[in-house]
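Listed next as structure tokens is one chain, alone, in the form predicted on its own.
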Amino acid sequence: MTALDRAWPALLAARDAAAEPTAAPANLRGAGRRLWASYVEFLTRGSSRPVVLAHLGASLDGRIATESGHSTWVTGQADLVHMHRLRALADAVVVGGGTAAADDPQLTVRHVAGRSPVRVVLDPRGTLPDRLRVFRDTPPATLWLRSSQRTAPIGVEVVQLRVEHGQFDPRDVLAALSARGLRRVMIEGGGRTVSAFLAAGLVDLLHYCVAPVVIGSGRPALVLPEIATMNEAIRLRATIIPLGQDRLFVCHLGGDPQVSREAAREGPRARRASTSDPR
């Protein structure tokens, strides 16, 4: 048992406490202390909307699955445990319809102690079958977000949202979750779903785990609108934490990637001003 395993009950207590989480236990050092800090940040960030943490596990060449959609497992056991810890701290865990269909995930907490979050499945096309485990294995509860109403198994609430260009507006998704008291939201996949929330400026924390494996082709981790120059790239503040052979990038966005883009653009302008302005 690691020091983080022993400290885990304190994080679970902090999840449910009204007060701010306490400082990291004294016996945590190095990567364990940095992981503690990443979990605590998910618990303490305040906002007028739910706090959003997105998690992706990718290869060195930025793929989260093969062309066929097979993704078990890109990253290793340590990242799997990390993902289950994030689930245990979240009020809701969200997946897109493609991930639900390809992986048939349970989205429950099994590798660590803790309760399972409400499961949220985005199904804008209304094509997912109700035989999937998230719709049949209840509890925990499941929210099935669709463009139209339909009957659902016991323990599943169908939520009707408008669809534009074949997908939900991420803001509408968060509004539906907030209305149900779900304030800590984990976006678990897939890449298109994480990309949509990121492009909308709604991701506060991105946990991006990179494994030392090359897939060579397959499904990309992130697909965002094209940019013309590197000045428009999203520059992130990241803490890098070893998870076995993998490396976890804990990236801080503050919910608005435009801030990072503008900071990157301001840098070159400021440098040009300092060299051309005689004052």
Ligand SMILES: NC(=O)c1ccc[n+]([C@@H]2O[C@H](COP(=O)([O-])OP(=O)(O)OC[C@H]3O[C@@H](n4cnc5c(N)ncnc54)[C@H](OP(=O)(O)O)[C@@H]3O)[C@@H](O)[C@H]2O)c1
Given for the second form:
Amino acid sequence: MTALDRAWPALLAARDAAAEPTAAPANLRGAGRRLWASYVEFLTRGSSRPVVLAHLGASLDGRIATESGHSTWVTGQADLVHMHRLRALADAVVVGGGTAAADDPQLTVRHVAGRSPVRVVLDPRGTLPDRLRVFRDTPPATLWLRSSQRTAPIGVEVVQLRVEHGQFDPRDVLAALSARGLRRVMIEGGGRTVSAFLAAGLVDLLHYCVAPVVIGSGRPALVLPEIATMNEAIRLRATIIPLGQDRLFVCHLGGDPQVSREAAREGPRARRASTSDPR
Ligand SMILES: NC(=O)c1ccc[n+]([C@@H]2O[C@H](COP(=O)([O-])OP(=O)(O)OC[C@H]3O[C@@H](n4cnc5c(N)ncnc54)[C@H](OP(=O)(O)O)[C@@H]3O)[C@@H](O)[C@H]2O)c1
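Could you output the structure for the form predicted together with the ligand, given that the previous block was the form predicted on its own?
Once more the chain from above appears, this time first in line as the rest of the complex follows.
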């Protein structure tokens, strides 16, 4: 058991009491201490809308799955445990229709102690079958976001949202979650869903884990509207945390496109401000 495993109940208690977590235990050092800080940031970040943390596990060449949609696993066991910790801290965990169809995920907390968040499935096409595990194995509760009503299994609420060009507006998704008291949201993929929230300026924290694996083709992690010069690229403040052979980039976006633009203007200064410790 690691020092972070021993400290974990204090974070769960802070979550349940909606209180500031206690200071990091003195024996928590290196990667464990920085992971703790990333969890505290997710717990305490304030916003007038739900706070959004997006996680992706990518290859060196920026892919999250093969072309056929196979993605178990891109990153290693330590990132899997990290994702389960994030689920346990979140009020809601969101996936896109492509992920629900390809992975049939459970989206529950199993690798650490903690309660499972409300599961949210985006199904703008309205094509997902109700035999998927998120719809069949309840509790925890599931919100099934669709453009039209339908009967749903017990424990599943169908939420009707407007669809434009085949997609939901990410702001409508957050408004639907906020209306149900879900204030801390984890988006677990896929790439198109995270990209849509990022393009809308609605991601506050991006946890992007890179594994030393090359897929060489397949589903991309992030695809945003085309830019002409590097000045327009989104440069992020990042803390880099080793997770076994993988590297987790904890990126702070502020959920405000202005922050990204300021980081871009700062350029090398912002890059120097990021921390890297290979221990
Ligand atoms: N490595 C990771 O961290 C990670 C995390 C999550 C998922 N994944 C992998 O990423 C892939 C999915 O990501 P993605 O970017 O392609 O999609 P996504 O973000 O999960 O979902 C977005 C879009 O999927 C499309 N879609 C495709 N098939 C669908 C279906 N049967 N029913 C409903 N919608 C469907 C819909 O768009 P259109 O109607 O426009 O086609 C939907 O809006 C999967 O292979 C999954 O295994 C990897």
